[in-house]
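In structure tokens, one chain follows: the form predicted alone.
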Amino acid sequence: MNSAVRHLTLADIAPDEFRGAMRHLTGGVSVITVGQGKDITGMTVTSVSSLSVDPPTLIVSINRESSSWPILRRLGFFGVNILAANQLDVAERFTGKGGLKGADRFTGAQWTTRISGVPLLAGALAAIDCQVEDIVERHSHAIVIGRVLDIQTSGHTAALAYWQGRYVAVDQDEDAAKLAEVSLPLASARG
């Protein structure tokens, strides 16, 4: 352990309190896909982040109680599908709402495969094919480091995000225009 780290007495933080605090952090919505053939499943997450561009790697946090975890661990490949704003229905299906499991979550959307063979969502802002490079297991989750094997992108510009317990659309062109409307009157009032 780093000698600069002091041992502190940890406060008891209730899970609901922590969850409420984290809802202030806006997260991009992605679907993590695993498996091949008929043995496929996936989950909706907001925990994807780039780790390195050279080599291209990313990290994702996965609940070790999820149905995707044993397949990801066994096969060592996964897909990261960064959802467009018009793919809310895909996000909802992969949360497991309505009791959907496994391959049933993939209905209603078009899927492709690349190098690893895991399903990748056609029309996602980006669909990234990854190989597991390392796994760090802590508490209820695992931090999975994925080496990027292949990327496919679409022409969509509006992203699906999650904030304050709700899905929100983030559209670069539309939101930039709204910000300009609000900020231009403020700038001219100061002048």
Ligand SMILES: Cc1cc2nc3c(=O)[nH]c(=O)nc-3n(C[C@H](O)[C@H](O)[C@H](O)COP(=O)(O)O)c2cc1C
Contents of the next structure:
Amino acid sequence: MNSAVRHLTLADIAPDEFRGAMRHLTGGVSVITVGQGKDITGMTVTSVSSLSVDPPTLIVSINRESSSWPILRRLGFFGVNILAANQLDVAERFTGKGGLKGADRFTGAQWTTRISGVPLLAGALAAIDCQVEDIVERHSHAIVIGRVLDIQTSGHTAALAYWQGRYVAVDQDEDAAKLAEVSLPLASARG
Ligand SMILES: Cc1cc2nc3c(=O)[nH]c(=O)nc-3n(C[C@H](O)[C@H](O)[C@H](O)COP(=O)(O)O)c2cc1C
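Mind giving me the form predicted in complex with this ligand, seeing as the form predicted alone was just shown?
Following is the full complex, with the preceding chain placed first.
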């Protein structure tokens, strides 16, 4: 890489400027779960993304200072629970709101296990059981690649998203109708 370009990239972007830019990116809200039995914890994330369909893999970016990180690395399994719009309280618990830690974050919701033994959230839009396939540790975070072992879906459709520092509900029935209104004129303008 050209050294002038590297200098610009490293020196000129303040963290707040980057944070401000990323507020514009709408993220689906998931809860990552790790551990087994009473030694469980988890965290709210928006960084889940699918990596490949065949084989089924996904990625998530996890802060290496979080309480979930050492357990995930040690045991090599995690759950991805894609939250429904009515699971805002679960999202808040798993940010550690009010000082909640570990197993206390799980109270007030129903959990099951499948192949790996990590807790999976009943009523999540999808709860995905994963085995760690690879980890890239970079800066404050680790990019975790998960191989999908099993999937549980609920049939709910309204999703929980995070945008501009706020939780928002994305409802298939209501918002699909609004999107259709927006996309119809665009489609006809393109001919
Ligand atoms: C909407 C939202 C999205 C978040 N996304 C991530 C994420 O993708 N990766 C991450 O490491 N932390 C993310 N966090 C922060 C973690 O939820 C939070 O640091 C963690 O739950 C604290 O964990 P600990 O108390 O177990 O250390 C997010 C927080 C919020 C509110």
